[in-house]
Each structure stands twice: as C-alpha cells, then as structure tokens.
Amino acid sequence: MAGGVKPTIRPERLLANLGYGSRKEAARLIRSGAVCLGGQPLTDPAKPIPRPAPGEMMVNGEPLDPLPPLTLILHKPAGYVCSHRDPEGGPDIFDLLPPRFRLRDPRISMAGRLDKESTGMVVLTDDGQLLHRVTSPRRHLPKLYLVEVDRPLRGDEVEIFASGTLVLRGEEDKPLKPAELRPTGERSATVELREGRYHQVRRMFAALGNHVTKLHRQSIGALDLGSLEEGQWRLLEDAERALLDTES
C-alpha cells in the first residue's frame, strides 16, 4: 500500500468471510468478547481493524484460521470423494477439514481431482491464478502416480505410452501425450502424466487389457506428498506453492 498503509476490514466481515458464521453471527461472537486483537478484545464489530497478521488475532483462544490466500495439500482416502458434497451423501474432502473451510469465501477449490477409489494429493486453493497454473492443459506440470494393476504387465507398456498414440476409447481423434511408466513390480508402476483426462490412468491400463486395483497420487510438479498421513492436511509455505510452478 502507498505510504505503508495496512488495508483494513471490518473484524465482522473477515470472520463471515473465514466461515465462523453469518455477519450477524459474527458481530454476536465479537460482542460477546470472544475475539481478541493483539491481545485485546474487540467490541466494535463494525469498526475496521488492519488485516491481522498470523497470530494476532484470536477467536475463542485460538487463532484465526489463515487469511486468503490459502492453499493446502490433502492426502486424500480411497472412499471419499473430491467435491463439497457427495451427491449420494457419502464422504467428501471437505469432511476432512475444518468445518468452515467449507464456507470460506473466496471458496476453496481443488487443482486436480482424484476418483473416489483413488489416493494421494489433492491441492486446494482459494487463489483462483495459482489454480489455473497448476490445472491449465497448456502447462503440462507433471503428476506422478503410484499404480497397482490386477494383470501382469505385459512388458510393453513403457514404449506404448511413451510413444504419444496411444488412443482412449471414445476419443479417437485424440491420441494422449507421451506418459512415462517405469515398472517395478510384476503388477506394479509408475505412471508421470502431463495431462489430465478424464480417468486417465485407468483408463490407459484399460486400453492394454488390464484393470488398475489401485492408484495414489505422489506428486504434482515439484511438490511430493512427503510423509503427510493418509487423511491428513497441512498448509503451504510460499516456497511450497512456487514448487507447484516447476513444471520438470
């Protein structure tokens, strides 16, 4: 900001826009003495307050969920599914975050889905440029996959995908990009892609004669899934999310 002016924001609107409730809502839970600035309650739930730095703000002795921009990285569980509600009122993601991550506004939203039966990092993002970055088609960032199939490999998976003519069935005039498989079991591989169809993977196997049992997702560019817990979620640091521009 010119002058170094901090921005500002009525404390009610921020947390209406961080999913603790409605404005009316919120400007009850600032009455209440419930949110503290810089060691300070607030009354005033109009008032506009300076953007709040990390841990400078409190909501009933704990600190405030991030500020937007958000992004995370979710280890995602076979059986859920990747959408704000599951339209046969199953599981989805979000159950597995803070309920008011789910009303967050700007909304979050995922940069790169996974089918239910499916594994491994899910990105979730409120930053609409890094979501086009990281799912754009003309980008190509890479995503690794870890696939188990129920057929032994046949032994020339690795030329045919690699060879950019490989064609899905129902896409004829679309022939994939070359994918690089790397064997290593009997039943076993990985799988880089730089694009993103539909089912892609399963359906790659498919075209060879062979059913994929199992599929998890590592990476998607620079950024690994590490160690983070099957149905666990961490924020990113900025020098995280710029891995998620490192294309090879």
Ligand code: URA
Contents of the next structure:
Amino acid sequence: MAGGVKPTIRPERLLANLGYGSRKEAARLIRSGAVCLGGQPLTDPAKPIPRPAPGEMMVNGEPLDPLPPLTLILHKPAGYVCSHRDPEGGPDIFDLLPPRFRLRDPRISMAGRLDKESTGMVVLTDDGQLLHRVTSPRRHLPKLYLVEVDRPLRGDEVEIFASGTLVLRGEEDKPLKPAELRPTGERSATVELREGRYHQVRRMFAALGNHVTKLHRQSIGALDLGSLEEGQWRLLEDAERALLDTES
Ligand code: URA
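For comparison with the form predicted on its own, provide the form predicted in complex with ligand URA.
All chains and molecules follow, beginning with the one already shown.
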C-alpha cells in the first residue's frame, strides 16, 4: 500500500470513495445492514475499521470493489473516446467499466489515450506515480501499433521512420524520434513508437502521402493485450504492472 495511507478508515468514507454513493447514501447503505465485514453486518458508518482485505467486505452480497491502487487494461473498441466525457455526446471508455469506476476518489485516469477510431490497449489507473511513469516523455516506453493503410507501402517507410528526421505538419522544428516500422503485408505494418504525439501514427503515414484505415495498440512496455476481447477489461496483477514499467 502506498505510503501515507491510513490503516483505518470510516466505512461511509470508504464506500463513498469507491463510488457507492455520497457519504450520506453510503451511511444509509451501512445502516440498512447491506455491508458486512468478515461475515458480520456493520452498524456504525462512522466507526473506523481496518482497511479490508480483498473478499473481506461484502456489499449487497457482492465483494467490495478493489481498493486503490487499482490498475486495469481495457481493449478499446472503435467509436469510444478516451475521456471522462465525449463533448459530442457519444460513448466514452468509462461506459465500458462498472459505473462506480467513474465516481471513484482517487480518480481513475488513462495512461495514454487512443483516438476515437483506434482500437486496442488502454491502461487506466488511480495510481498517480504509475501514471507518471507510463506517460512521462522521458521514459521512452515503447508502444506497439498494428497499422493498415489504404495505399501499398512505398518501401522507404522503414528508413524514413527510423531516421529521426521525419517532421509532422505544424511541428517542423521538432523531428520525430526514430520509430521502428515492420511491413507485415502490402498495406499493413507494425510500428513501435517511443513517444506519443497527437495522432502520431496517422500523421506519420499522412506525411508520406498514405492514409491509416485501421490502427490498433497491441502493447505498452512489455505488457501485451493478449487475448482480451474487444470491449473487455481486467485488473492487472502486480507482476503485470511491473511489465508496464519495463522499457524493452
Ligand atoms: N497514433 C495515432 O494516430 N492515434 C492513436 O490513437 C495513437 C497513436
């Protein structure tokens, strides 16, 4: 558990922080007998309790949601925005998670976005230090993308992407860092990036006169999306969180 976390907590506060409702609603839930600790219903919402171990507390017969720090990966489908709300009113990735996750404190944020039409791995966490380590431009954490384009590859993409001289429109003074492209077909490739500029993969291909028709993020650091189905999510184990932190 992170330093500074108190060993005890008021149950009403614990539930409110996990998104079960306002402090008042949580207190009401507890007084109704719906919250059990070690098999016994809690009665006093304000009486501090030790932070419960996984499976120790039940709410309405269901295990309490995981306490912070919480880190998960989501296989984002196309059409969902990586945001807490789509300004255009469409679905966002929190619609794919339990509704309580939107309401947690500390807040769950994404460690690196994908654009609306892209698919693949999105990491979400309430752990500010992990968030910083995964997104820090100084870390150069590799991200692997599977790309499909609408025109046949020219043949010089490998060299141009690897050169460290390619510039994006509007960023002429900031050449891109070398990126590794591996053709996988006439119109498909994998691209490994070690930086994350706005719509970077799409803009890299646009700079060479091509157009990305499909973009999928397969891995971040040493953590691979694996067989997680589109639209599904899962919590990460500690060992997997470490993979996320691994540079190569
Ligand atoms: N590059 C893009 O163009 N879009 C993404 O979502 C990620 C990388």
